[in-house]
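Listed next as structure tokens is one chain, alone, in the form predicted on its own.
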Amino acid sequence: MKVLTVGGGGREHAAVEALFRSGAEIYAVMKNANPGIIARAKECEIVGEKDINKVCDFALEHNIEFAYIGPEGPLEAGLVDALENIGVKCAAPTKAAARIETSKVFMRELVQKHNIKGNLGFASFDNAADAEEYLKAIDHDIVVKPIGLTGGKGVKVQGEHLHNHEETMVYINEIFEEHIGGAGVILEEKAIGEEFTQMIFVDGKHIAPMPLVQDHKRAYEGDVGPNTGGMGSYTDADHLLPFVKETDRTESLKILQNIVDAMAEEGCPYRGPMYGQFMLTSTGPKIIEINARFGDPEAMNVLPILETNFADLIKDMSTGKIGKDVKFKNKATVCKYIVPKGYGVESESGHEISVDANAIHACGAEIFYANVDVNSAGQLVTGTSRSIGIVGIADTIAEAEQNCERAAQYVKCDAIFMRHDIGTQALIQRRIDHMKQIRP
């Protein structure tokens, strides 16, 4: 079975490793030359990911059959629907589908519309007057997003990033200055309690869930700093979360399982990975975002514990065949990212930067190599982005923790960092006391 991958990044990377385990006969398409996935496909190409026409050639060149799309970027330019065309099947959302990430009011008007539980209040704006006058008018704090893709490093959150009200019109006046998002603002009303990630495979009916993940984004440890695209996350080995009961997870599928039904209502079906983000609060889960594909860096916590073939559920999720019998193994897992030095600032690159990953492995962990990149010396340096992702594997979540401990001191780089307290028992038990507070 032939499968086109696009994209380099870590996920990518966690992708090409589940299919090259199924068997999958691997063509990549990505715009850096990630080794991870260079090791393991059977021809590449380094184009830009929304460079529909060249990606589409090479689709033609080599017979492909199926195709994964990684990252949000080419979704949104309408790479799936170019595919199809051409009679590719995607495990992928069309262009259309796709706005339940690249718009962020459609997302919320489609939840809004038809019912379905979970949404928070927003209002969306084209201009700073307008929010202004909105923000003056309401009593309570908000979160405020670019309406597009920012790379999920675009959301400030009142009280935490934003103190007062200047603070709060400054962002929003930045994001139609400098065109954050490239479509306006919309302002949600803020949800306490603790954030997770239940994502799902989707054949355009049909969900199976995959275990529940938590993911850090503020970029130093102690949850402070800016938010970055994630700095790494963690599973438990029965598929929830600590703080998380079995009957939350069961409303977030429902959740999720009456968004895919809308779609298809509204004619633009979803095919592919979908990434729930939701807010436990003490009234349930509440709806943070929608994305459409799996999370970065939460593929990489799942993909590796995948017991179903993967390259079979690539070709269901793009058939509408997909069963509900997914398996995965009963294991934590505990992902840190390597990161290159003033990431989430303004990121220093073209360092070089050295692993054993025999080493890593031998320490019950895996290495997926993100956005990295090889100079004309043939060495592997860091890009502007996460550089390597690594995850511990094991029983527990305190063994899977301290085995990526282990095996991120083979990672060598004078000019990289990485949060160290995620996944340890200190935090995780933070997570657990507020939710006490919050729901005795």
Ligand code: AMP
The other form holds:
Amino acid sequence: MKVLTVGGGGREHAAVEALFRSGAEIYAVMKNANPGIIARAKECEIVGEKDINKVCDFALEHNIEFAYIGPEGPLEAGLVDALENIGVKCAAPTKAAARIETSKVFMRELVQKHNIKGNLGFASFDNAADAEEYLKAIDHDIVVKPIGLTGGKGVKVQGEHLHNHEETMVYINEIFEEHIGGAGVILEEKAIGEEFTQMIFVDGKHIAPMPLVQDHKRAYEGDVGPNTGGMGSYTDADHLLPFVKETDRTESLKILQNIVDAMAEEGCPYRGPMYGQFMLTSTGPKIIEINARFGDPEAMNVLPILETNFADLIKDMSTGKIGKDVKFKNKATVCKYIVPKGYGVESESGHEISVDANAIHACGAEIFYANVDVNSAGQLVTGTSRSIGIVGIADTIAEAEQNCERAAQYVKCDAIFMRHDIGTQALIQRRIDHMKQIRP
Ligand code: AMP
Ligand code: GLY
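Mind giving me the form predicted together with ligand AMP, seeing as the form predicted on its own was just shown?
Next comes the full complex, this chain leading.
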């Protein structure tokens, strides 16, 4: 089966490995020369991922039947609509269906209109003055989000990044003046609790769950600093998380099924992997965001332990035939992203980075290349976004964490950092204690 893959990050490398294992013939397009993807692809082309004409030409040239699209940018640009027009079946949402991620207002209004549980209070604005009026009238903390896409970096939380009314207004003004996200601002009620990710495979109607994952969005150890695309993540062998009960998971899956049903009813049925990010609060899971794709890094946790043939899943998602019994190994995983110095604020890029992949595998870990590139001298160098994901895999989170840490030593570069606290018992215990405190 010939599969087109779009994207050159860690998430896409993980997807390409899973496709390769499934026996698919891979045709890859990406904007950077990801060596992991290049090694597995039959053909690849370095091209802008939103350059719809070039991607379609590549698909036509190679007689592609199915496509997997990693990042949200090409979805928003309408790549799926264009590929389907030329007969390529996509395990990814159309431009209209991708609004579940590309417009935070679309998502909140859909959930509200269809009376789906888990929504948070929200109000959206096309100017700063109206937002200020609203802020003056409410008496609870809020979260400020640009409505459109910002690569996970545009969200600021009152009490954490914004300490008073003035700071909040400075940021809201900045969003309008600099057109961050390009579509106005949404102010959301701040949810208190612990976050988890529930991803699902969707075929327009049916859903099949993946293991729960916990991502870490803050740039620095101890969950402080600016929001990032995600610094690392872990899963547990039982596919739950140490602070999430089976009933919480059932509730989050019901919310996602209701969203999938609502989208079909609204005439924009959803196909492809869907990502639900939830805050587990004292009153159950609340929706933080829904993404129209796998999470990155979360894909690097779940795809290496996927037992079901991934190429079949791509086919099933794009043809409406997803069954309920998608299987994953009962293994724990800990993923830590190695990122360029300054990442989250202003990254330094272009530094040489070297990897001993055999030594990494010998530690019980996988390596996924992300935003790295090959320079004119043929050397692997860092880009401005996350560089390399290392995923430890073992029977317990503790062992997986150790495997990951040992393996990470085999990545060498003089301008990188990572969060060593992800997956450690101390950090996990803090979350368990916090949940006990808010939900005794
Ligand atoms: P997002 O890009 O929407 O996932 O937001 C980035 C991070 O900001 C999330 O991982 C949460 O930690 C935090 N966040 C976003 N929305 C909310 C909310 N409504 N309440 C509390 N925290 C939030
Ligand atoms: N890890 C968060 C995201 O992919 O949006």
